[in-house]
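One chain comes next, on its own, written out as structure tokens in the form predicted on its own.
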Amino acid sequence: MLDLQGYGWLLLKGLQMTVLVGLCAMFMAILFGLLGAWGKFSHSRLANWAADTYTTVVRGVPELILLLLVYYGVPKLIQDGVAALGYELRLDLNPFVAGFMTIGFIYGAFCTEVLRGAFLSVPRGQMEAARAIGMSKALAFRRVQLPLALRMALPGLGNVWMVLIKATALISLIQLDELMRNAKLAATATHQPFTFYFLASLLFLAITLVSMLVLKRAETWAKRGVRV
């Protein structure tokens, strides 16, 4: 079982991408769930109804489903589409960049509603006494409402993370060389699916651990000065 025929490193070079995937994917899912919890707070009908239809439809359907979608369906719709024009087109999505794009889209789903749930927390007091010593209302967000809001989705932030980083073991099929498709190549090779898919596991319990202790330093140093 300890027997790993020289494939550790293998292992080691998808625990690196894996947790390359997540931060990239995190990232864009801040970013979507930003922009999405501005479409829920938004004046406007159509950005409220963007939000809504995002929100509900990327949550209603399984990961898997939009990941094929995006990485085998949208080339193909574009080069049926550019072949009725009468041209000829080979489009090819990069593995990575269609993984944690596709990632960081269906996560930005759920934080939309984490930051959406921080947002309405903040205290209205808080906006109104930036104004009131002059400071603009897109100075006043950045500086006063956006770190508040931060501080308090900061835990549903990181249970977001926790969700995502596993989520990543998806994209092995689109042969991308993350962790869990290393670990069915070396499977193969040695015919030791156990050991290998049992080190997986505890490699991706590695991470779910470290990224524990992470994010309780994180929510200390966020409530620093606070009074509870």
Contents of the next structure:
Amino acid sequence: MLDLQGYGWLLLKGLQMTVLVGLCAMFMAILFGLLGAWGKFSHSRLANWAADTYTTVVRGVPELILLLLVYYGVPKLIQDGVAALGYELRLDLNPFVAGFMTIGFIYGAFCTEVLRGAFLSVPRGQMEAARAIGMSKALAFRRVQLPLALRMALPGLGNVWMVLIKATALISLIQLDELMRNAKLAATATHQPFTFYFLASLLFLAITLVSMLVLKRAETWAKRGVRV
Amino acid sequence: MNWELIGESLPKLLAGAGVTVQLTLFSLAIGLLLAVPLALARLSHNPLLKYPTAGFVFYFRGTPLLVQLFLIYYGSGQFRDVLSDMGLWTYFRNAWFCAVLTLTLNTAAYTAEIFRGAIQAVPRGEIEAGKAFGMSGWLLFRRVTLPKAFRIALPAYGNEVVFLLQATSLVSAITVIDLTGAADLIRSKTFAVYEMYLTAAVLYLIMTYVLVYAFRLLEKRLNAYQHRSA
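Would you mind giving the form predicted in complex with its partner chain, to go alongside the form predicted on its own above?
First the chain shown before, then all remaining chains and molecules of the complex.
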């Protein structure tokens, strides 16, 4: 039998952290995605420009560079700014917060495109009907446009989630004790790098498999009112 | 912003960018060669071809590239004796070799999946037309199915190439000095944190847009028969 030398629990704790970071990042990604989609549809030139820049720049730069830029760059920038005013300040970001914010920001750009497509596919008549029966713009958005768009967006958001959860492995490089970094600790301590990295990869596969099942159910649920 | 330092570090960063381009091209070329037979094996009715390739594709698409890199570079150390006996240890000890190997397997898995979809999407009529001309087997595949599948796959493959270019940044985690690695190295010596990463980001953006533009041209050329004036 496989001897994990007592490091099995460390992997499971890492798994827990990975899923937690993933969920927080996905939540941020959907928020950024909604914001981005709003920017693309907005009549304001500035909002269009900001949303376009967001999606093109974020998708053109590696995640790792953005992560390092946020984790190391932002505190340094603030420190330099404060130093210019004649004060001294030592600032460190929490890797958990920096990690899920950055990953959420990056995948928000992908969510923007998914949500943009989804909102485009909601028939105009739906919104007009909602307005005609007296719903305010906000209420019609919340009760009609958003639910219909989310149904369309679900497969696309599922894809984003699958890529996002794998991207969380990068946060191990800024010292967050998630699955990948705990696997590294165990690998170093036991001199069995292959065993532990392979186990970690299988746990990632398990997340992917469970996600596929959940998504399939969610899609069936979302389509419950649709006749084919 | 320390512009002077950025200017001074530019040669080193560009050298790193050279490594990035090299890694991308190497892995793309070998990955592409592997992807076509993999896609065919995945479509085959022979269970001995079908299931192992399906497993390979599932594994490499379902796990993070960083884990794959560590598995091959650090993980191979666990089998040092066996690899030494086979005369392979000199390769696995080399981070650059491990980087290309991992990136190649990774992109081969994704590309195989793109090609599988594309081969399935080749219109039946075109294959039947080829058959009517008396082509069959390998000739039919080489002259009709593959060129058409390649055209269908082109937009998705363009995305995969961009993803691979960005994914190469992870090799800095296994000590390869690519663009990210070079930026990291200078950062640790000079504490010019945002200057280095921002410059690297701009260089990655430039490389990405060159690629996107090249694929747009290629698509225009290969799929010219589809383009209609709006």
